[in-house]
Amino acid sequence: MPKVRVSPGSLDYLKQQLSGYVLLPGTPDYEAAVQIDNGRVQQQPTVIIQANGEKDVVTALRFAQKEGLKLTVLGGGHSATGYCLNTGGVVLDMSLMKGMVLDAKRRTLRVQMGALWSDVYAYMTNSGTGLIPVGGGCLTVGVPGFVQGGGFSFASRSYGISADNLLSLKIVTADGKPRHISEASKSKDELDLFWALRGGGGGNFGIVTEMELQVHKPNTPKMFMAQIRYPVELAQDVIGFYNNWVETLPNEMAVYGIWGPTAVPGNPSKTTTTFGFTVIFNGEFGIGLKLIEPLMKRNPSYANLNHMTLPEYEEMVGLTTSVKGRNAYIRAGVMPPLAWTSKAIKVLEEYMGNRPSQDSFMVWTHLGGKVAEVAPGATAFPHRKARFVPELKSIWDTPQQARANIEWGFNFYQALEPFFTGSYVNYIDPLLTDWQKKYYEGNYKRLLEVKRKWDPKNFFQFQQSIGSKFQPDTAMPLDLSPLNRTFVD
């Protein structure tokens, strides 16, 4: 893109209006701000505005509109493809806004939108209440995008997705007005907007500055946790058994899957490829141990058992699936109950066996329980009947390795697609065809109506925003340009 220039006078005026900061190219703070979890993303915004409150957010929005610049919002920096950044526009960096207030009696947490889940877990632990949020499994994920896309937690089978636990929020809409909305809002338009912000994905309708979240008292002060790993030769037997066995589990137990590199027990400097499960039971240790006996009888390579609070466990395992600044291409799908058939497992075996980078891995979420008790149209998140949500992370180091790893990840997804019913917007993928239907199913039409009402000039937009007509060209060799941009034009 051609360089976009903003006059020194405009920048000086902007700085005078802010309690936060303006970051410009060529400065250390700017360079730090554009480094997100996925190191593949290289974007150069004209200006980064670090907001220090709602008033700064309004100022940033009006500055971008006055200067004719596009704007994106940077929360935790875990956008799978980097849509939180852009080249040539304004990036609104929320990282200074981390304030939190807990009402232990009402079991509610008000949190500003610069907070990461690590900040929330630390705050909740320090509160001494034992209350937990329905938060992310990766510590460095930001709260705003996570919740707006739906948000899966180790506790979701007990308490629903994160968006189900969103009680109210503050948002600055495209007209520059701050609003406080919830299901108690009197206006139909505000009720529609609140509906859309629970599963419609971040960056579409406005800039959320604060959320009020329901927090919960777990069934026991500490939970049963386990990590179990198996040699890949047992995949057909173990995952085939798991596919049916999880249907017998209580809502209090979630059993996530993983396939990828793990440290060799007793020699952590070496890795080997295994598959296995992360188990979280919201209840007594002994009951959890009894429930996983069938898995333990299927010849695991090893198992780690823990008895701790959920925030403590998040701190222990919460960085294991982070890209940590390396190059990544991320794909995901949504699978119904009993979808890990022998044919689906065979696809896993084939592609994980021939992956060009041994650092690439797949994890999958285990849903159901309370998630499935909400109607698909009650919020914008439609995948209420899903049982598993596989997320593939293809990871590499050099530009020369990019095409082989991206095309491997792309083909892996295509081979699994017959077993999918859709995809998950928080793992947004620029190479996903028919993405409007796969992300939103029957809710897309209503999302379009909300978008037209609240953002009639389409100010909040990106390549796969609500209302975009973009579709990728998936002919081989793949056109990789959609991975390298935020805006279509």
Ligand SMILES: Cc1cc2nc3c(=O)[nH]c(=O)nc-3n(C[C@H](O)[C@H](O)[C@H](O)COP(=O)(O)OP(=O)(O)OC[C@H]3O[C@@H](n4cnc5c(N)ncnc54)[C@H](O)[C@@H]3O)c2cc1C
Contents of the next structure:
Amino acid sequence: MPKVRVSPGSLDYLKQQLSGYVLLPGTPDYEAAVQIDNGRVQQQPTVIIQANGEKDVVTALRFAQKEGLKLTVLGGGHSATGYCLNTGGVVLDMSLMKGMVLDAKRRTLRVQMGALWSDVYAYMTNSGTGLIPVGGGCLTVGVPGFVQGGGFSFASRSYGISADNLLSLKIVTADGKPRHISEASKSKDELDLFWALRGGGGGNFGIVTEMELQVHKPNTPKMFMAQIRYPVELAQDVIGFYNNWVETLPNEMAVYGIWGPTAVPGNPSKTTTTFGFTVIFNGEFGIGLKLIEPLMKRNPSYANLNHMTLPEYEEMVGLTTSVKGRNAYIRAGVMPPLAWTSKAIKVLEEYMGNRPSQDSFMVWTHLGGKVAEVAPGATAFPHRKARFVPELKSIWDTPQQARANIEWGFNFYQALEPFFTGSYVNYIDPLLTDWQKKYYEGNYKRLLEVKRKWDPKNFFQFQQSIGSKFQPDTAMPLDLSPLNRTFVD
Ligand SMILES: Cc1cc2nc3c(=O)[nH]c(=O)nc-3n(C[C@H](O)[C@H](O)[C@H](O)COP(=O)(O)OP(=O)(O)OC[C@H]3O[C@@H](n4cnc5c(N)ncnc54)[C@H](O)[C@@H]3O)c2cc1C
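Show the form predicted together with the ligand, please, the one above being the form predicted alone.
The next block holds the full complex; its first chain is the one shown before.
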């Protein structure tokens, strides 16, 4: 346990200033707060501050600056690398701040930054308006990290990435000032900051306290959803077909890929390995069913069809990709249209076939549609022309299993890398070389300028924050210390 470097007097003063709470090491609330989705992340901040409002956020920032401590912000805690936490500094936990206000007429939702997507889906369902957010496919992902990094949703081909639906936000910048910024901001610096916060990734420019999001009336109150699975022997035929077929689909349909363990139908306690697709169609059931006929004709081992609202569907499947505190090594890349070539599928077949842990899996997002209608430099998210974003999750339980599973994930990534054109900052990855270019392409230069303007002393920093020179050591055998964390400051 790290020694508390803050004097008891300072802590007492901090507590008096806050309407939220101070959590210290050794207490159950502290231990619960540092347990994030990826159990491999083990960090020990000196103090966790649970903010209860914007004033508390300013207090926390001033406290960290006065004490000379690092500060990171904890949203939903789904950073694959745990950049929301730190050791020795302050973690600002936003989880008390879950307020939401829907303006059904303007179709806007104001949401505080402690909200998870599960909170938003429940709120939207209870509103009875039928309106939907462009939210995460995982219930426990937090709104703040998701939107700032871009945010791919099952509805993105219809409505753009989540950041395209960000209308304004409230942020406390490194100078301790709360600001409300949007496209309507008068100053060029604020416009630049708003640009950077739509794809630049969380943790870089300030503490976001609230967002105003555009929400949408879907084309039909209920959508068509399907889960289709195939035996792995059919991969070349089916994924090869899918690669071309998705180019013919309307924007209203998204067809995500998955390869991994699935429950044996009729015997759910047993699993088998399959691959397949998650289909979401923002329209009539019958039209959706007709559109997927070519997939249904290719001998699936099973198909589940659903007709429900998007929030209801998220509530049903929204924990599929969470590792729920187990150890995970997560790698990902961005692929252009038609990238699932026979060679790329062969890599999938080989690595999914020899994975050391049967719980490991690969999923991929299907982009295009409205996402591609925005220019790569219009927001900080550059991958507008991407079609697929595969993410592999190597999952294990004991320290003895770590090396085999990490090396498998590393080699799998290396084999797929020739098919990638970049990486997605929300699948943040400490083993990525040249990460500045991979995450941001031509937008990095402007992000650096925004960072220098708004955070000249580099207060908001982590291993892969904007401006960091960090490059990982990828020599084999790999550094197995937690997440290759080598801080550069
Ligand atoms: C199981 C799972 C499913 C996922 N599904 C999807 C998906 O469907 N689509 C998709 O696009 N991505 C998905 N992701 C990736 C996800 O979008 C990112 O991990 C995202 O950054 C998580 O946000 P968070 O708030 O939960 O995480 P956190 O770890 O809390 O935050 C991520 C980063 O943002 C910073 N941050 C958090 N709150 C704030 C704030 N208020 N102000 C400033 N900075 C802040 C943190 O310090 C950290 O650097 C998934 C991830 C997981 C683990």
